[in-house]
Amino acid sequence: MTNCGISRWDDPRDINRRLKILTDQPIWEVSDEYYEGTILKYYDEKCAASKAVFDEAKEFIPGGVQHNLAFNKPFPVCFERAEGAYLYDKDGNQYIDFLQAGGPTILGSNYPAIRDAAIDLLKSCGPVTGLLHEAELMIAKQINHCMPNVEMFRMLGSGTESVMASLRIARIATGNKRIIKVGGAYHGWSDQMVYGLKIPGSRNLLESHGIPRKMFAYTDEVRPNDLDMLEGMLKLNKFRGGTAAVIVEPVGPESGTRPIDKFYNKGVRSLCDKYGALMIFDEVVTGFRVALGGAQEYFDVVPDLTIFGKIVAGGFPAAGGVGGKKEYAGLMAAGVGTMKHRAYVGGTLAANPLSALAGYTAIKEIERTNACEKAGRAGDRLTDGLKQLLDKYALPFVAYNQGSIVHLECTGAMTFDFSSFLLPKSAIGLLRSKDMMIERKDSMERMGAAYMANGIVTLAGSRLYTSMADTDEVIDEALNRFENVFKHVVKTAKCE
C-alpha cells in the first residue's frame, strides 16, 4: 500500500481496558494553583487582544464564536496568521497547530501551492460562476484515481449535506427505510443523524434538542465493534421496513475515539451483502489522511458510499461530497426539473472552481508528497512520545492513535457508553451520570486551556491531529511543552 499513514492498528479491547481504569478513578488535572496562578494568568496578560474580540463578539453572534471547535476554555483565542505547523494569534503568540483546522490541512496550513492555485483562479475567474467549471471534473477524476471505488463523484457543501445524499441515494437504491448507525458516531447535524451523538447508547435524550421525536422513527443505534448486535438490527428490520444502509465511521466512532477491530468493517461489509442494505463509509475525516486510498483502502472494503468533507477542498469551504459506484452514486438529480426518479442535492456554492480547484490541487500535492505516510509518522511520534510522558509522571491517561489521528485522554469524558440499557431504564442511567459526564467534560476543557497557553492547540484537549508540516524538531517541542503541563497535573477528589 503506497502513502498509507498507518504504520499499527492497537487492540481495541487494550484501550477500553485502559479507559476502563481512567473513568474508575476520580479526575487527574492541573492543579488549581497553577490553573489560576499561570494558566489564567497567561490569558489575562497575553490574550487581550483575542478577549476584546470575543467580548465584543458576544453580542453579534450567539456564543460569540461561529463554528464549535473555536471555543475554548477561559474564551476563545482569535487567530489571524496561519502557517505550516504553527498558529499565531491577534496578540501574536505562536503555537503548534494539532487542530488542522478540525483535520483538512495535511499538508500544513496556508499550503504555498494551494495558495497559489487559488489566487491565480481569483484572478482569472473568481470564486464562483454558477456554472459548469473544468475543476470540478479535475477533481473527480482525481478523487477516482486514489480511490477507484468511487466511480462517479458529486461535491456539496459540507460533510453533513453529504449523508443526507447518501441516505436519499440508499433509500432509493434498495427501496428500504431504514438508517443503522454506530453508537457515539458523528455524521453530520441532520436531525435523523443526531441520534446516539458522542454517547453510544444515548439514542435522543443528550443533544436532539429542537428535533421532534419522529424524526428519528427509522434511524437505529448500534454498539460500537459489535457485529453481533448489527446484524440482530438487521434482522428486526425485515419486519420494519429493511435496512438501506449501514454507515460507518471506519476507524471507529468520533474519528476513532471509540475504536474498533481491525477487521470491524469487513464484518459489517459482510453482513450489508447478507442483508441487502448499502455500506456508507464515513471518510469525512480518514479520506486523504490515513492513506491516499481512505481507509478503504487500509482496510480493504469497498463501501457502495462514500462521505467526503475536509481536505476535499484543501482546506476551503465548501468541503463535502459523496461518491461510489455509478449505479448508485448516478442516482443523484442532476440538471433542472428532469422529473426522473432521483435523490434531489444540491448547494448554489456546491463544487464552486475556488473549492473544486483548492481540493484537486491538494489531493494531488498529497499523493506527490506522501504527505498520508509523513503526518502518520509524526502521529506515531507525538503519540510514543505522550506514553513516555505518561509513564514518567505516572498519570493514567490514555494516548493511542490511528496515524496522524491522535488520541490523548485525559478525563474519559467521551468514553462513557449507555448501550446497555434498556428502556425506560436508559433516561434514568442518562440523568444519574449527566453530573460526572458534565464534570469529566470541564476538566477536559480545563486541560485544553493549559495546553494552549502552552502554545498547544488542540481539539478540546482530547484529539490531535499531525500534518506533514510536522517535523521531528516541532514533535519534541511539543512533547516538551506537553511536559510543562503533565507536570502540574494532581488527582483531585472530583467525581469519587
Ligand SMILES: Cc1ncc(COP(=O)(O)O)c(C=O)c1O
Contents of the next structure:
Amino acid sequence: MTNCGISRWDDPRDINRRLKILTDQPIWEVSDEYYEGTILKYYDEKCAASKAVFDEAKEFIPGGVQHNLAFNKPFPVCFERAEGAYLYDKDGNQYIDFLQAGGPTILGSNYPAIRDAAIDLLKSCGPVTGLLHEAELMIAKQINHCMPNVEMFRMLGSGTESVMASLRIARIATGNKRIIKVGGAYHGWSDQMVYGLKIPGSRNLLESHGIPRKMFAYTDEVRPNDLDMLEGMLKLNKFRGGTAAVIVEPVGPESGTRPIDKFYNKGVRSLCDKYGALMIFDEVVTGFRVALGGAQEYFDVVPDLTIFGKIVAGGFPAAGGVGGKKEYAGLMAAGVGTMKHRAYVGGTLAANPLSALAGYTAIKEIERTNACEKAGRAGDRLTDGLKQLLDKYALPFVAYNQGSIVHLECTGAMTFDFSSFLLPKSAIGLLRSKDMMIERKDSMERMGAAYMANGIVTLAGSRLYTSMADTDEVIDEALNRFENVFKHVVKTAKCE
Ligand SMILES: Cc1ncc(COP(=O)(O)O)c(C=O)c1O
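Return the structure block for the form predicted together with this ligand; the form predicted alone was the one displayed.
Following is the full complex, with the preceding chain placed first.
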C-alpha cells in the first residue's frame, strides 16, 4: 500500500492495561505552583488581546466561542494567522498546531496550492452558483480513483448531515429500521446519533438534552471492540425491526480513543453480511488521513457506504459527503419533487464549487506529496518521543497513535465505560462517577492550558493530529515544549 499513514497497530489490550494503571491512581497534573505562577501568568501577560476579544464575545456568542474545541481553559486564545505547522495568536505568540482545525489540514495550515486554486475560482465564478460545476465531477472522480469502493459520491454540507443521509439510505435499501453504533463513537450531532457519545454505555444520559427519548427508539449501542455483543444485538434486532446499518469509526470510537483490534472491522463486515445490514464506514477523520484510500484500504474492508468530512473540502467549509456502491449511493439522486423512492438530501451551499475544488486540490496534493505517510511518520515520532519523556519523568500518562492521530491520555477522563451495565445500573454508575469524570476532565483541560502556554495547540488536551508540515525539527521542538510541561507534573490527592 502506498501513501499509508499507519506503520504499526498497537494491541488494544496493552493500551487498555496502561490506561487502567493510569485510572487506578489519583490524578497527576501540573502543580498548583506552576499553574498559577507560570501558566496563568502567561495568559495574563501574553494573551491580553485574546482576552479582550473573548470578554466581549461572551456577550454576543453563547459560551463566547462558536466551536466546541475552541473552548479552552482559562480562556480561549484568539488566532489570526496560520501557516504550515504553526499558528499565531492575536498577540503574536507562535504555537505548533496539533489541532489542525479538528483534522482537515493534513497538508499543513493554509496550504498554498489549495489557497491559490480557491482564489482563481473566486475570481472567475465566485463561490457558488447553485448549478453544476465541473469541480463536482473532478472531486467525485478523484475520490473514486483513491477509493474504488466509492463508485458514486454526493457532496454534502458536513459529516453530521452525511451520517444522517447514510442512515436514510440504509433504511431504504434494507427495509430495516435499527441502527447500531459503537459506544463512545462520534458520528455528528443529529438527533438519533447523540447517543452514547464519548462514554460507552452512557446512552442518552449525558449529552442528549433537548432530544425526545423517542428519537433513539431505533438506535442501539454496543461495546467497543466486542464482536460477540454486536452479533447478539443483530440477532435481537431480527425481532424488533431489523438492522439497517452498523456504523463504525474504523480506527475505534472517538477517533481511536477506544482502541480496537486490527481484525475488528473485518468482523463487523462479516456480521453485516450475515444479518443483512449495511456497513457504514465513518471516514470523516480517517479519509485521506490514515491512507490515501482511507481506513478501508488500510483494513482491506469494503464498506457499503462511506462518510466523508474534514479533509474532503481541503479545510474549506461545507466538508461532507456520502459515497459508496452505485446501488446505494444512487439512492440520493438529485432533483426536485421526483416522487422517486429515494433518500432525500439537500443543502443550498453543499458541493459549492469552492469546497469541491478545494477538496479536489487537497486530495490530489495528498496523493502527489505522499502526505498520509509523512504525517503518519510525524505521528510515530511524536508518540515515541512522548513515551520516552513519560518514562524519563516516571509519569503514568498513556501515549499511543494510529499514524497521524496521536493520543496523550493524562487523566483517564476519556476511559470511563458503562457499556457492560444494563440501563438502570448504567444510570446509577454514571451518576456515581459523574464527579470523578468532571474532576478528570477539568484536569485534562488544565493540562491543555499548560501545553498551550508552552506553545502547543492540542485537541482538548488529549489528542494531537500531525500533518505533512510536521518535519522532524517541528516534532523535536514540540517534544522540548512537552518536556517543559512534564517537568512540573505532580501526583495530587484528587480522585484518590
Ligand atoms: C467520526 C466523525 N463523524 C462525524 C463527524 C461530524 O462531522 P461534522 O463536524 O462535519 O458535522 C465528526 C466530527 O468531528 C467525526 O469525527
